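Here we start with a single chain on its own, the form predicted alone, put down as structure tokens.
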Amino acid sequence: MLSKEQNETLTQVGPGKPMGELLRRYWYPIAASSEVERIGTIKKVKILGEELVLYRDKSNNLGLVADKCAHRGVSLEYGIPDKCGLRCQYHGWLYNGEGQCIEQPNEPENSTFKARIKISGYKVEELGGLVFAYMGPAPAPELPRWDLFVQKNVIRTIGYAIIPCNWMQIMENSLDPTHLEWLHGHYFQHIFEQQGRPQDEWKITKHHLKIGFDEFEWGIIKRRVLEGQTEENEDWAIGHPIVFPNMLRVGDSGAHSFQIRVPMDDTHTFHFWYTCFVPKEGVVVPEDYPISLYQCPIKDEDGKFVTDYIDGQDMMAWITQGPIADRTTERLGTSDKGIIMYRQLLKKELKNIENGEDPKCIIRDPKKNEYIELPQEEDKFSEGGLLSGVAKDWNTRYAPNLEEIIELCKGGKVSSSV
């Protein structure tokens, strides 16, 4: 268990908080590119405790600045995109991408007042159909070109949800292999039984014989040996990574997926499911094939958690721990060694930034950032093709073009757009 103070250190993400300062060293997805592709678009976002607005100005440049105008505190969500920034709709003050006020229409022409006015402004870049923001100290590191963001000839989908809980309990779930056989195995069979579906539709109920965790360059590799397996199976020999500090990668030969946890504040997390489907050999996916964007439901019309798909089950587990999990009352066992390792890694990286060093996964060399391939088992649970084969039991079931994706993966042709 942790003390109250230790728990606060790991969970508080606002400006000036230790974890908030560590997390600001990284790039975060804050929107899909499709949400702000039109000139003049403004989208309100919240990240690391700050209310911000993302916009595309009339020069087709993206900007990210504080939501409130420094003049009278009006929300810039309703501002006017200009050729070189965002103009407040109330009195016309114009801010550039750095948040610097560069024009005040009703002040004297020779006034230096505007030079002394600045709101928060942050760097933004696009990659793989997502818009990323960097809110940390200069100089900004490279935006990591993880393989799935730059991989060719794949079909991409982006699911999202705003999760009403702290980011840490979501990440700790990723360091907890044994919940697979229960939450996504026995519990799945229980749900199928309640729905009158055959229980043999979902077969991942094998017992974990062994779990293991190894720190590597980009985070932690998670490994498992299930009943009937040996350490020669890919689940152990290769495993799959947790990319520090906030991303899980899962998948198989048919599809690979990032789960990206973006802390909005202490009690809300913007969660992305970024999936790349691999088409059948010989099928060419057009470069302009649209990336579908969809929202993943948390609860049904009766206010009950939607638990008949894997990611819905995970969200139920994350959220029912409370807005911020009380780690002063937890009782960790030997199967929780991955969670303990992750917490230790966070504490180590907090020390690194206190000492003026870059934390783990900060990339400064552009040559090292051309294409970062992450280790990933392809023969998932030694059953092959699992993720793509049961796509309707994952969040991808809500992708508007799922049926077409399945056909493409089988060798079909593109017949529609999203």
The other form holds:
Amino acid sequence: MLSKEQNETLTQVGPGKPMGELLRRYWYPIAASSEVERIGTIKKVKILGEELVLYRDKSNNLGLVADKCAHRGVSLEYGIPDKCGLRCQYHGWLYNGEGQCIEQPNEPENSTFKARIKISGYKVEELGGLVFAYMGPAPAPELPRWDLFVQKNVIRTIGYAIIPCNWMQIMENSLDPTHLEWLHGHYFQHIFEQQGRPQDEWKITKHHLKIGFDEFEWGIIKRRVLEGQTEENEDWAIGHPIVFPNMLRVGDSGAHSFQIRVPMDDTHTFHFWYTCFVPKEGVVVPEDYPISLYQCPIKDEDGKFVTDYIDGQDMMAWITQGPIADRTTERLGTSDKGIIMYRQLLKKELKNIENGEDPKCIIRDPKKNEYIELPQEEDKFSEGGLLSGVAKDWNTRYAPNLEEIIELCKGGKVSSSV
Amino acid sequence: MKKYEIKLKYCPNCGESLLKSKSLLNEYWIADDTAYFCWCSECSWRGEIVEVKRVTAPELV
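Switching conditions: you have the form predicted alone, so give me the form predicted together with the partner chain.
Let us now look at the entire complex, which starts with that chain.
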């Protein structure tokens, strides 16, 4: 249980708010590269409380600027990508990638007016099939080259959803190991029962005997010992990390994935499920195989949460806590210590930026950023490649080419129509 | 739901208020006990305080 003020500090992400300022120190995925690969494409996005437009100009460069033209507030979502920037469709004002106005076609030729006109403009870079933005103070740190973004010989998929709740309650789910045996275990069995599916096929109901959390260079490593296991098992000995401040790494020997939570505003989060399918030993997957992009449904046509897949169950749990979870009425127990640890880590890093220091996970040395390997258990719950074995019960079931990916990873030869 | 009542107020190390929004004062429960996880943004002291309702000792066999 927290005070109202301390809850607000953790959950408010807009400019000028303490957490908003901390979060601005990091790079965020804002689109899949495939969404903006065509010259002239514009995508409207909202990140950290700011309405922005991402565009690809006629020089094939990506730009990210404020959605509103400084002239009369027209949305640049309908602008005209030019040779070097984005032009307002209303009166032709042209903004470069930094948001500086560089042309006002109907003003006097010698006017200096445009030099005093600037809208927000932010750095963007592409990596691993995603477009990332940096909205913090200069100089921008390195865009982290986490292993999954640069790993060779894997097949990638990108799922996404816009979640109507605050980013913190989504992150706290990742510091809560025991929800697995209930939300994704016993509750899933209940769903199976309702659907008439056999219940004994499900293996995620083992009871947690012990959970642990260790801070490390890139965040917090989450560990568990399940019934029938010891500390020798990979779930404890290796575990998997929460990468500070907004990512979960999870998977097994057959599929590694990131869950990336991008705060849009105080009550909405842009969520990515970024998965790398790992082929069986000796199989080489096609190098230019496309990265499929798919939306993960939150509710069905009756307005009910879709709860017959793991990520749908998570979304139900996140969203039903309310747009911003009221932590003044929560009742945490000992199994929630990971959540408390994460809250404290956020506060500690807030203090670091107040002291003029870089917070955790800011990388300035390019040599350190060539390939950042993260720990992750591969023998999951002592069941081997359990999660990849149930790819049809994960968000990946919505990937249009899932069957083909499974075939390719087994060594099959199929030609993609994705 | 009962109204939130903050029983702790000050850092045991430096005396600064733990109610400041940049510190963390997180109440939780360990079986019958009410516990407070504290982190002071002023001095960085981190610790837990458990409210004592009944004084017990291990069996002295």
